[in-house]
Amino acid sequence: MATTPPYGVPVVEDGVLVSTNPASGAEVGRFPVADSDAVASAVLRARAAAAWWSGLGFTGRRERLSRWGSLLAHRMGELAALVHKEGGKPVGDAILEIACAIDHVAWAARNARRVLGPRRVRGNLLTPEYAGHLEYQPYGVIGVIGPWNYPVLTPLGSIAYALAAGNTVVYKPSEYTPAVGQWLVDSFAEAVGVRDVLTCVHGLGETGAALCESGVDKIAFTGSTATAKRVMATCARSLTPVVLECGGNDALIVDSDADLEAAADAAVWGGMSNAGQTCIGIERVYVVQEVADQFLAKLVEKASALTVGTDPDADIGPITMPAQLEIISRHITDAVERGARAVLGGVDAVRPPLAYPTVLVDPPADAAVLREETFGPVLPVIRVADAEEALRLANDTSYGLGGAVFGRSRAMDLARRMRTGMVSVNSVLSFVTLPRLPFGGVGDSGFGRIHGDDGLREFARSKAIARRRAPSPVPLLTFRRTPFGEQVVRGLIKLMHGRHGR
């Protein structure tokens, strides 16, 4: 007998991906799957491409890539309005992504020059006769296979950057949101009046295999730390560079001396907005004792007046992934079985598609909610006795991604000292909105770095080129060196080397 799957879990019918709202399981649109040889060529078009993308220069990608944010800007409401249908995202959410994804792309295109362009590098006094040249080259193809959870910003915080240094995209959204992945490329070809710049192919787990498999130049991938290991793995094979964006257990920590009003705001935001579907989401809070019972009660106050509903204007709106629902009902369960206190929600919490807002007090250290990602509007609160403490459990984790601190004298020491690549000081996820600040984790939330200059030099390939601008003085490169020549070298380095260390 057949079953129903969930709404908003894709279906494929007939070699088509068929894309459904996760609350009302009502379609948004059919893409045709793209098997290995679709994907193939699609790598082919984008590498005809890119050599008349590469070949516009700076400039001229700046002002394509500046139009297109433009109709972005223009189309906010409309985008927003999709992100909400294919995702369930509240609609509010929905352009605060859209915003911070334009502000991305602008930022690349305006500084894909300073960063990649062409630069003279010093000289050295051993061979002063050459001069070095330094310039970035784009690889080519970049493949990018995107998540569900942040269907605009978090892609363009690739394909932006990878557009600016002068590559060409092959982007693979998720199987979750097609439609919004569509919308983003179709879009690009309405600014820039080319397709296969930036080209979508859509499909399931093979999709994004293929993909990985298909020649181009690299990938980069956001989504689960298990999957970030087989596309690695598959990547291996063809010597494949990969940027990996994985999932992370971020933490929080309260000190002693911390606005305990925008902390507790802070903590339901970072671990609520988007239903807590966000990788850098706040997923763990440790709290001082001696301020904990203050903070929880503005905690508790500020998570319980949220509406959660499947309406555009929902403070929390649907689980998109059906299977989430039981990984949050299992994290509650395991808490409170073990000894949790639920001061808010609780194991009724969750009731499909929804899950309510769930506060945990001192859940055990081996929790599932404490060593696995959550994704859902769930925060446990540990109170601990200092921020030492506070700092050690913090950094008890396999994750890396991002981190938070509130506080006043300690807060930037111990920023420093999270073992995170990101971390914000009295906010959470600020990090994400600085488009020059460099964007990845450590550990098993990945490695390489999206946004800022990092993110552009990601996308890019180093070529050093030595000049020879003279005649060599005393000529060491040759076989045809003196002793001379050597004296000369050893009496070099040991003016530049040898006056430490003695």
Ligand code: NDP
The other form holds:
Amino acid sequence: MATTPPYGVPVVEDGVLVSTNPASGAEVGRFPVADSDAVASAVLRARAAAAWWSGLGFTGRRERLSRWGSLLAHRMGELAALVHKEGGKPVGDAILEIACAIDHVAWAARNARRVLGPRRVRGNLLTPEYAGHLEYQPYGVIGVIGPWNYPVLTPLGSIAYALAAGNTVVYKPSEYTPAVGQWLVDSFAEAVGVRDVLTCVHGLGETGAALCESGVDKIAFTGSTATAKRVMATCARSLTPVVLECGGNDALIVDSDADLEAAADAAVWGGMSNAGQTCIGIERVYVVQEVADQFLAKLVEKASALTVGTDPDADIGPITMPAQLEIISRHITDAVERGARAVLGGVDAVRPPLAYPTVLVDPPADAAVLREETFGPVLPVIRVADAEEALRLANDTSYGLGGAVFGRSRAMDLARRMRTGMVSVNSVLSFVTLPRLPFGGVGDSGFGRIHGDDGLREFARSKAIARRRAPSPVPLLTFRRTPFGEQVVRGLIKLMHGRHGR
Ligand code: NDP
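Please move on to the form predicted together with this ligand, as the form predicted alone is already shown.
The complete assembly is shown below, putting the previous chain first.
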């Protein structure tokens, strides 16, 4: 069955969400929409399952999560085909996304005990009779709200870490990718043999809002900055904590000593893979004047060679959300009208459901294509006097998700000074492939971290216990404190901290 164009817009028919392919309109699946009662009931079931899941301990959870990772590894072809069918993503890109996600599941499972397990912490000279114990306890139930553009990697970046930390999860996938969300949840149940540890609730934005109001113990949101603000406002009413992974406007700096061949290759892939629909995709390129012509020639040559189409092995697939096509078109037209040169593609690059590669040279600094997330295969390239100007312009944005630097002598220094949560040096998007590195942004790109040690801690509450292990030699924490005790405090504090700057 096919719906009428524009394809790919999810529709709700009689309380059922109908998911369709963005290019053909072919139906992909039907999912009952969860109203607030259904969401509340999913959260109740997840809460009941939480005691069992957290009681398994790190070893029990590791074993089960590893089984899930193994199932995903064996069935990645099937999942990639579904990602292509529902979102239009080329199968090769989907495989890469899934491979990365599986690595995160395995890493979170293996490292949860090291990062979150109980430990003794050193005592203090002032109160030597106390021993410190620190552990990280699960929140309980985590609500995960996901986007459509990486329907496997982005939710699993939260889900795997939340589960490894001992929480259960209720997941609301994007209305554009419910079938992939359901597949993930079903695969977990198949691998682990239980249903309520990871469940799915489907629907439009209202279902996400209901999840925020459902009494979950934390919300992990990935999506646009505008929706993140709504999520945070809703969660503020119940003081539900949030981790927000929002949009970006990532810049790539090409310095004068960069390997231009590698930089051009990375710019094309970083800006145009997944049709540019990548939160950490390259949205702006700043290239130092003396190498700009050479870089641009290579960039255009590589971008012109990309295949665009709806078949599974095209380099650039269809745009998943029809409304995004208008934004891409508006950004290109605005830039060209304000003096940018389209050296590839241009104002007629958008031919629904496809957008063809476009390279725009020197749009003005206030052009929409530089200020907003374009989410299409469009690369604005701006020539700058030197790397310092590149950095200043790269940082001139309200977003601060990722970024990239190509160069040698100054590359690490520039990377450190980029106002973002993550940077790749002489590569693009590579930080996401290293599970040990935390992932998250600053400014309008959100706050909190997924992935890595920080990502595990994001889904646990620290619990501090101070235990008296011996009688107090000089009791201090009592009204029975003596003048001698006070003398000891003064003497010890002077000894410990009073030696500097005198
Ligand atoms: P949206 O913000 O439109 O939606 C994100 C999720 O929030 C969807 O599941 C959506 O449901 C849900 N939602 C919508 N309204 C509400 C509400 N009021 N309360 C709670 N949940 C709600 O983002 P997109 O799905 O369009 O994703 C693209 C965006 O995500 C881009 O800005 C991209 O940069 C960003 N992104 C960020 C990443 C990161 O890690 N920082 C990674 C990937 C993407 P529904 O779809 O049903 O409306």
